[in-house]
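Encoded as C-alpha cells, the following chain is the form predicted on its own, with no partner shown.
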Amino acid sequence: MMRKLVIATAAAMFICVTAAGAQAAEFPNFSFNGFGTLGVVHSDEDQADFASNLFAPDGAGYTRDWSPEVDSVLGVQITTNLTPRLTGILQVVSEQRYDENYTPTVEWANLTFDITPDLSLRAGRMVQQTFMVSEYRKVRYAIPWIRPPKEVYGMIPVANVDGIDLSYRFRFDGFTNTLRALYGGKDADTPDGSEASARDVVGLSNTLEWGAATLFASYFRYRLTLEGLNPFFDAFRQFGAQGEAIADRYDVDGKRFENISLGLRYDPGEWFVMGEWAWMDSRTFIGDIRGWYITGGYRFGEVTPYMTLAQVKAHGDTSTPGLSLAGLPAVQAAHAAGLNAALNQILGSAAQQKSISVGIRWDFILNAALKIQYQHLDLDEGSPGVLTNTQPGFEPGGSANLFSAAIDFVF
C-alpha cells in the first residue's frame, strides 16, 4: 500500500511538474538543485571492510585498500510550488547499493499541505527524522563531517520512510518549536538478496531552536522482519520447545523495535558544539544499543578543524548456550551444535567501540568543501566494531585507523 502510494505521488508530481514547466507565469516557483560527495576513504585493516552502512556489501580495508563508495553520493532535486498552499518535491539519489551499482533511486517524493501557515501534512516517501542532522546526512556539505558518526547513525541506516506525516510550528518568547509526527512504513533489499521491512512505523520528532540553540527529541516504534534471518532460526525450531524458545527469543521476524535520541547543538558562528545520544532496543539478537558522540570545531575564515568522540556499546546478548546436545543422536547434535556456534557469532558481533576523529573542512569555493579526516576505531573485546564483511583471519576487538577525504558541493 505505501509503495502504491509513494508511486502515485511521484505521478502526480511528474503531471504537475510539466504542467508548472508550461505555466512558468502560473507556477513561478518550479525549482531544481542538487548536491553530491566524491570522496575516497582507506581502512588499515585488511580482514574487513569500512562500509557506508549495514546494506552496502563491501568497502574500504578487505575489498578494496582505497574505496571511492563508501562516502560518494549524488543526488538531484525538484521542488514546485502547485498552488500557494501545495508543494511538491523529487529527489533521486545515485550511490552505492546492496547489489553494487549506482542505478539512481527515488529517496523523496511527496506532496506538502500547508492547512495554516505552520500546520501541514504530507504524504509520499519522506525523510525519517529520528537523528538531529536525518534531513541533511546526505547532503554531506550541510554537515561537519565526512560522514555522520556511525555510533549513531549506523542504528538505523535507513534515511527515508513511505507514510504520511502531520508538522505543527509555534513561537513563542524568542523561541520556536517544530513538532512532527509520523506513519508509515519502508522496504530495503540486502546483499543476501533478501528484504528488510519496517511495518507500522510511528514516530514522534520535535525540534526547538532558540538563537544559536537546537534541541532535539524523537521517539520511534516500528515493528522488523529481517527475511534472510527466517530460515536459520525456522532450523532451530525443528528442535522442539527449546528451539522454540531460542528462535522466539532471538528472530527478527515482525518484532518490535523502539529508538529514542537526543541532541543538542550551539553554533554561534565562529564556533560550534553538537552532540548526540540514542537508544535502540528489541527483543531479538540485536538487544539492547546505546550510542553517542559529541563534536566541536571553530571557524578560521574558511577552514574549520573539528574533532568528535563517540562510542556505541550493546547491552544485550553476546553468548548463548544455545540448543542442549544431551541425548541429541550424533546427526542431530551435530546439527545444533553448528546452530549454536552460528547464533553465537551472530550475538558477538555486535557493534561494540570508542572511536575519535580529527578532521579539517577548507571551503574553497562557493558551495564546495574539501574535507580531510582521521578516525581511530577502538574495538571492544570480541566486538568487529562498525566494521563488516570480516573475513577467517579478521580478530575482534583490535584497532583500525581511516583516513578519509571528500569534496562535497551543492549546486
The other form holds:
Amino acid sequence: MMRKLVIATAAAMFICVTAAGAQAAEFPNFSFNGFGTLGVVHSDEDQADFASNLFAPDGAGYTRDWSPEVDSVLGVQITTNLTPRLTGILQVVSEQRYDENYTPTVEWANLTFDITPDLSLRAGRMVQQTFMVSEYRKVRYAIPWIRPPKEVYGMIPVANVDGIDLSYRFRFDGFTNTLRALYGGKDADTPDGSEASARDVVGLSNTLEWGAATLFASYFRYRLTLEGLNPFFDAFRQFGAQGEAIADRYDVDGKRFENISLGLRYDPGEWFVMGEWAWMDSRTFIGDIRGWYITGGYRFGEVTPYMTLAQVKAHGDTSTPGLSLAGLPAVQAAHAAGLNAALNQILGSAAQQKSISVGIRWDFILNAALKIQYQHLDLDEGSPGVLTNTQPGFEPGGSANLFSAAIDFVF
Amino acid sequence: MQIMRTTVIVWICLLSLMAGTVCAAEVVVVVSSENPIKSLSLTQITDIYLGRMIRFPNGNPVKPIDLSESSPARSQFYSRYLGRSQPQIKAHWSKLIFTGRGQPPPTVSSGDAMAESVAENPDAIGYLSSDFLDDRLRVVTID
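Hand over the structure of the form predicted in complex with its partner chain; the form predicted on its own is what we had up.
All chains and molecules follow, beginning with the one already shown.
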C-alpha cells in the first residue's frame, strides 16, 4: 500500500516536472537529478564473499569471480520547492537487495520546512547521519573511494529511518556549525527472510566547517531486534536459569545499541586528508566494536591517487563457556553442546581486520569519474573480517585481495 | 618580489594568449552598485558559493549566481577564488542535492545575462569577465 502510494506520488511529480519545466524563483518548481555507479569487484578469496552490506545475500569471491552487484547502483531524485520555505525530496535507489532483485526502493522521501533560514524541520524518510558521509554514501561520485571503508561503514545495519529531524545552523567568525537531532525508526528485510528492526532511534550529529576543515561528531542510540536470531536464543532459554542468562546476555531482541563517531576532513583543494573513528556498543553477541580509517589523496589535475588505512576490532566476548553440561541427560547435553558451539561460532566470527587500499580517481568528464582500487585485507586470527557467506573450505585469519573498477556519475 | 610577480603575470598572459584567451579580461566578483558591500574575503566568497553563508556580513541575504558549466569564466572563477576544480564543485553540490540539504546557485548562460541578473538584484553576487562590466555593477575587492 505504502509502496503504491509512493510510486503514484513519484509518477505524479514526474508528470509535473515534464509539464512545468525547471524554472527557479517560481513556485512550485521541480528539479530532476540522478546518480549511479557501474562497478565490478574481484576477490581472490573464493571460499567467502565480499558483499556490499549486511543485507546483501552474496557478492564477489565465492558466488562470483567478478561481481557487478557489489558496487553498482542507480538513484534518481525529484526535488521540489513547493514554497520558498517548503522543500520536498523523493529519491529512489536500485541496487542489489536482500532478495537478489533490483526493485527500486525509496531511500529518501521527506518534506523540509524552514522555520527560519537557519532552523529547519523535516519529516519523512531520511538517512541518519551516523558517520561523516553516511547520508550520501551511495553517491559514489561525491566520495573519494569506490565504496566507504567497511571497517567503519559496515558497523551499523539499518541506514535510513522514518522519522523527524531538526537542523540548526549558525555562523561565527567564519565558522559554520550545523547541529542536527533526529528521532525515528525502521524495519528492514534480511536475506534469510526475517526482519531487522531499529526502534526509538535518537541521534545528535554536529558538523563544524571552517575554511578547508570539517569536524564531525555524532551520537546515536536505538533499540535493535534481529528477528531471525530469536529461535536460536529461545533454544537456550529451554535450559532454565542458566540458559535464560546466556540468551539475555547475547540476544538481539529490543536491545539498546549506542554509537559514537568522530571525523575530520581537511581539503584545501589540491590535496585532502580525512579520517573517522567510530565506536558501537550493545549487550548482545555483537558487543563492543571500534573502527577507524584514514584516507589521503593528491589531485594532479583530473587524476587523484589516494590511499586508505583502516581497521575494525571487536572488544567484547569472542568466546563463552556457554551452558554447563554437568548433570544434563545425554540427549540434552548433546543439544546444549551443539548450541554452545554455534554461539561460539557467532562470537568468533566478529569482523576484525586491518586493510590498506590504494586507488586512483580520474575525472575524465565533468559528470563522471573512473575509479580503480586495490585493497589488501589482513584478517585477524580466527576472524573472517568483513567477508560473509563463508564456505566450509574457508580458513579464517588469512588475507584477501580485492580489485575494483567503477564509473561513478551524476546528472 | 614585485618583479617576480610581474614576470609571472607576463608569462600567464603569454600562455593564455597562446590558449586563445585575452589576458586583459580577468574574472571579477561583482555586486549591484546598489549593494553597500565593497569587499569580501576569499573565505567569505568560498562560503557563499558553497552554500554555507546565506547572508552578507551586513546581514542582508545573499543570492549567488553562477555561469553555466560550459563557461570558461566559471572554471577560472572556481579555480582562482575557491581553489577548486569543476568536478570538486560538482561533488560538493551532489552531497547537498542528494541529501535534500541544498541546491546549487541558479545559472545564467552568458556574461551579459550575468551582468543583467546582478544589476537588477541588490542581494545578488556574481562573477564575470571584466569585459562585461558596466556602471550598474561594482567590483568587489578581495581582502
